[in-house]
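Presented below, as C-alpha cells, is a lone chain in the form predicted alone.
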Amino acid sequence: MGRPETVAPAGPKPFAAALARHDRTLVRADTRVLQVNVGLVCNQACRHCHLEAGPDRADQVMDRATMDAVIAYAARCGFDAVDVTGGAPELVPDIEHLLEGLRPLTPRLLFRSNLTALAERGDGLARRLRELGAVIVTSFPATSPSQIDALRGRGTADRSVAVLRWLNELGYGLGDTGLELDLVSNPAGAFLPPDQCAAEQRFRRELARRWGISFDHLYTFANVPLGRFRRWLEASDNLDGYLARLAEAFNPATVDGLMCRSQATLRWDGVLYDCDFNLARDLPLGGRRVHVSDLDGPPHAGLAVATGDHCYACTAGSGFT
C-alpha cells in the first residue's frame, strides 16, 4: 500500500460540480489501454512526483507472481497498448520478465523511463527494449539544464542528455527506424504548461541545436496536485492559487478524451484503478479493491470514474488525452 494522501479542503468547488455545470459526466468507455505501475522505487525524488516515488520505496514494487497475473490478464483482454510505468520501472527486479511476457500480447508496448535509471542498468535493458520494439516515454521537463536540475536533482540534466544521445545512437527517435522516443514536459512550478505544439517545436529546435538530439513527440502536461507536488504547493502557500488556476482552465471538451475513460491502471500489488492519479489517492476502480487475478476482462463501459480536485489537472487547457 502507498502512503495515504491527505487532501486539504481548501480550493475550488468539487470536480463533480464542474462536470454538472457543463452537463457532462465522466464514465468509462471501452478500455483499450492497460497501464501497469510496477512500483514506487526510483533513483530520484522529483518535486513534481504525484506518487512520492524515491529511493526509499523499494519495498513497494511488483513481484514476479503479480507480473505473471498481469501477463495472464493482458492475454485474456487483448489490449491495444500496455503502458509500463513507476517509479522507475528499470529498478524493479524481473522487469524484463514482465516486458517479454507482455510484448506478444499487444501491438504497442510503452516503457516510461526517467533516463538516469536506464543508465544505471547499463545498456542491457535499453538494448532489450529495442529488440522488443518498445516505445520509450521519458520525462524531460525543460530545455534549460538549470530548470531540469531544480525539478529532478543536481546533475540530472547532464545525465539525461547523455542517455537521450545514447538512445539516438541505438536508433530511437530518428523517425525512420520504427523505434519511438517520446518526451514529457511538466512545468517547473505552480503554473500551467505552454501550448503543446509550440513547445514541441521549441524542444525539437533546442535539443537539436544544443546536443544533437532528436525525438518523435513531446507531450506537455500540468503537474497534478498530489503527493510530493501537493506538499510543495502547501509549503510554498501555492495550493489554493494553483487549484483555482486549474479550475479556471477547465475545458469541458477534454472530458470525452480523458485517458481514464479508455485506460485502466494496475498497481504493483495487482489492484485495479481508473488511472495513476486515482492510484495515488487510493481510489480503486468501482470503489472496491479487486485483484488482477480475479478479473475476467476489462472494466465495463459505463462505470463511473472516481474524481477529486486532482482531476482539474487533467481537464485544464488541452487536458490529459
Contents of the next structure:
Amino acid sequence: MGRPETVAPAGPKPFAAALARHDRTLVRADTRVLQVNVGLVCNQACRHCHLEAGPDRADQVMDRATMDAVIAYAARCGFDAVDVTGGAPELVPDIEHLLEGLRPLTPRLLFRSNLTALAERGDGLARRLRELGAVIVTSFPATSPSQIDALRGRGTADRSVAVLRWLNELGYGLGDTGLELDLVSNPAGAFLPPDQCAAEQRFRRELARRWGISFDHLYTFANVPLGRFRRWLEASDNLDGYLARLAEAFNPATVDGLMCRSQATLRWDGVLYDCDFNLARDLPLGGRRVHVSDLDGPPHAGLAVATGDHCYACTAGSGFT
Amino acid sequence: MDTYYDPADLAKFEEIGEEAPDLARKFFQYYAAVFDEGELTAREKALIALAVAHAVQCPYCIDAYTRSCLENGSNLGEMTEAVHVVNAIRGGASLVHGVQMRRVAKKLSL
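Other form of same protein, the form predicted in complex with its partner chain, not the form predicted alone:
Next comes the full complex, this chain leading.
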C-alpha cells in the first residue's frame, strides 16, 4: 500500500487569500449602524435562511432585560440607524418595548418583517410601526409567485402580496408619506442576483402591473452559504459550484463599503458580532464574546473582521453593503 | 472520453485562442460587446441567447445562458416561453416549406 494522497481542500481559496491577492484588508471602520437580532423564532422556515429560523426556535429570543441593555447601549452610542431583525421580530414577546425604547435614540429605525408574521399579529403592530415612523424592510424575493413559494413556503406569495397591499393602504411605500417600505430580493437558488438597479425597475413595474403595489427601494443580495441554504447546497450537489461562482465574482471594489465595517450585530442574548452572518457562524466580534451591558461604546475602528467562505456572498458582483 | 460533450470544456473556451490568438481576441471582444447593455437590456439579451442556444442545440450555451437568465432576474416561466418561441419558429420554418413542396408537387402532377 502506498502513502496516502494529500487531498486539497474542496472549494475556493480562503476569503483572506482573496483579500490578500488584491492587497486588501477587512477591518472595522466607525460603527454607525447597530443591528439587533431579536431571535430565531419565525412562522416560516425559508429554504435560504442562513440562521435556520423557524417555529421551533421560540426558546432563542431576546428577553426584556436584554432589550433594556440594548436600549441603554444605543443611548450610549447614538447610532445613525438601528436595524431590528430576526427570525421574525413580530413574534418576539415585548418587541414593542424594544422599538419604543430605541425610537428616540436614532434618526432611522428599521424593522425587518417577513410580512406573514406581521399579518398574524393583527393590525396593532403595523399601526404602532407607522406611529413610530419605522422603516419596514421585507423579503420579497421575486416577481414570480412560484419562485417566492419555492424559497419561502407554499402560499407565501399570495399572503405576502396581501400584506404589501395593506401596508400601502396604511401609507407605507407611497413615496410622499415618509413611511418607507423597502424590499429585499434573494435568488431562488444557487445563482447570483441580478443587477440591483435593473431589478428595482422591473419589480416596480411588475408589482404595480400585477398587484397594484408600490414600494420605495429594492435591494438584491446573494444567498449566503450558511445554515439551511448551505445544507440545501450540499444535498443538491451545488455547494462547490456555488462557492466557486461566488469566488469568481469577487469584486475587490466592494470591500471598503461592506456593511460589516460600519455595522455591528447584537445577538438575542446580547453578544456582539461583526454581522448577522458571523453571528450565524458564531464568530464573535474581536474573537471573544462580550455582552452588550459590558460595552462602553461602539467597537473600535481598526479591529479585524472575522471572515470565512460565506464572506464571498457579500463581495460578489456589486456586493452586499 | 465517454461522451462528446464535457461540461468542463465550457471553462476552457478561451483555449481556442492558442492557435489563432488574433482571431480569438477579436471574437471575444465582439462577444463581450454584444452582451453589453444597449438598446436591449442584459436580461433581454440573455433570453435571446437562451432561445438561440436551443435553436442551435448547443449544450454549453444552454448551460451558460440558463444561469445567465436566472442571474439577470428571469424566471422559469419566462425562459420556458422563450423556448416555445424557438419551437414555433423552428416548427413554422419546417411547415412553411410545405408550400414549396406543394408548388413542386402541383407542377409535376396532372
